[in-house]
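Coming up is one lone chain in structure tokens, specifically the form predicted on its own.
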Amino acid sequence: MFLYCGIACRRKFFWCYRLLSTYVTKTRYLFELKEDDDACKKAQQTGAFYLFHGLAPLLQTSAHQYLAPRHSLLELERLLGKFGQDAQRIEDSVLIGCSEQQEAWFALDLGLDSSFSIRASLHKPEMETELKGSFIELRKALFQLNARDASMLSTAQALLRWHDAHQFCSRSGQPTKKNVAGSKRVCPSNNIIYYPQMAPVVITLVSDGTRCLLARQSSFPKGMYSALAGFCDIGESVEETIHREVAEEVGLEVESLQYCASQHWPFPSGSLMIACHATVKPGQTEIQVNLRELETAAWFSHDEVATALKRKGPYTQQQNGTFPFWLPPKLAISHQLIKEWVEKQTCSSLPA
């Protein structure tokens, strides 16, 4: 028995040390591909393509999923050629990942302004013909993604919109250029270097020991609600920012904050969402709406919420005109944030 457990033991470790170091591979040559252009480009050769079009990926519709079709350098090649495209267009892509086998995802917007070639943008309608697919807005689709491909096309449109919104130097006005990955662009006349960054938000799910707080704006589905979110000022912590996030949007001072996960998220343009539990200060649970940031916001029973988390909306108006309560979908991190307050409050209700 112990020798059995001693190999089982060798076994595991063996197993956690391949995983460790494929993923440490895997770092290293995209840290590779990132800061060297001739490996980049080699790299470009054999990885995959990823299309957009004025920042709509091309999706395909299968079993009421989207997937996100890949192209080859060679395909990329001949279907520039065909539409009157320089195939030195392709320098506009950018990097957004590999695989474990090393195969290098990029991501390649056909819709935007390029710098080289005279006809900017290649005509919608006939690509999507061209390709079997449509150009859909991301934030329509994003649900309908699998995880890896949601994960990825949002990676993809917010470098895409980076790179698009950032073609000038700040300091000397002069256009900017992108290395090979898209990792950064640096201003030729004082060789300035810009990276992409990302607007920390914080999203917060207040409770009260028994309830928790869900509010929507108007931009929302009917019927959505979810937990509150703000962007962070210049100055401010984490802390800080949900502090006065949860007093200006419901009017509601908090005590107890935890950490719960973070999430990039491509809208409006790359924000890197900070999830976090908090609870209000006893005996001040009245909720004061600020009219400018929401629509309504209210307090929500645990029966309620989790009857909510099994829905899987959007959903049509009801008799009554109402529209049924519902929350974000999986992928999204505030249904993780709703679910594990859920999780722990069912917890707390069992018996001991």
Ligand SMILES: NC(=O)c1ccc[n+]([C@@H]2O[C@H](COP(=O)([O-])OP(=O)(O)OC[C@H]3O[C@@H](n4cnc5c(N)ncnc54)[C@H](O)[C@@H]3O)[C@@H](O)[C@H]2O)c1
Second form
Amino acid sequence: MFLYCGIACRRKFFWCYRLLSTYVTKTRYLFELKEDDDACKKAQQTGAFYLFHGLAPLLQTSAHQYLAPRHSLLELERLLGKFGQDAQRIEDSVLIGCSEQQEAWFALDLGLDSSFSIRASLHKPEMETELKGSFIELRKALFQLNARDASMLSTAQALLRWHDAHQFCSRSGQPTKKNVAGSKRVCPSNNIIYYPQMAPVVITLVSDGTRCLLARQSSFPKGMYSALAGFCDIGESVEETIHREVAEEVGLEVESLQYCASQHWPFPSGSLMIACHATVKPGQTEIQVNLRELETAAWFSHDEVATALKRKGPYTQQQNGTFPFWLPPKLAISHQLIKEWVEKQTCSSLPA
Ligand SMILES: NC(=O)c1ccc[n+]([C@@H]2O[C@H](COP(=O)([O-])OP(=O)(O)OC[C@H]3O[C@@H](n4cnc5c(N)ncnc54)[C@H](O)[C@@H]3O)[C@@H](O)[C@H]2O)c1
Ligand SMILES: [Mg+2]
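Please supply the corresponding structure for the form predicted in complex with the ligand (the preceding block corresponds to the form predicted on its own).
Full complex below, order starting with the chain above.
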């Protein structure tokens, strides 16, 4: 009997341990907050808030890096009170994650129009002084944030932008209402539910076996090249988008492809970047650049790419008027894709 109990208890302990692993607990907690408005409101009491103004996150500078400060509900209520705002404005906030200790994290934009406020947008310079930070465009700050803040702020910005753009039902024209977590909006007149969306984008590093193909758009910083990227058209598989984008942008036919990784990307308005390696036949490598899409594209050797990976742009113009060749920074999935290609090439060139 004792032995039986012992085994049963150990089994139970093992089962609880499995269920209560930090990751599972955190995931279940976030799921509950998205489904249960009261639970989410309760979580706000002990939660922390990232602040934005016109989709630009509040940042503080620390040793050449940006840090994203968080504020408690109490601090936020005090701040809104000081600027003559109703604390109801906090209902505009969206849930973006939680800590391992289940402190829920929210994001709130103080610069976007609010249905809860008479004076919709709070005055930016005054708020910056009060908060001892600056609201900085995410595009400018992203690469000077640590990986966790970059990911949190990217998610937050995409979600805040989506809510701002989906205030009305496209069928009835009536105002839609968000749930407390901000994981959906509902039209009260017809019960249509709107969920936040993101656009799938493929990013492909094409190789001919020894070289890889990199391209630039005129909007890129000078000297920077990247892998080929393109939005998925409606009805396409990832494989079909890769074939089409490579043909459209550089006039080549993909022979084989291999998945590498994926990343949420906040620009232009929330994309899921799906990164893949692709090969073309060694004899069919003549590039025909589509100038409507790209400024230029070219084949680069392993050594050229390996050297460029170590450079950190943006660069100033050289004496001969050109800019050094450099690649996107570590945080961008294109960097990871290119680095993986370089490592594979290095391994395959080593003697067996
Ligand atoms: N994270 C990274 O490493 C990385 C690297 C390269 C590109 N990107 C991102 O990939 C995205 C797509 O690359 P691209 O610009 O070459 O795409 P693209 O080649 O599909 O060309 C862009 C054009 O596609 C059209 N388009 C179709 N669907 C669209 C949609 N849902 N949203 C916006 N435009 C749409 C527009 O006309 C737009 O001008 C860019 O927004 C860029 O920010 C990210
Ligand atoms: Mg493109």
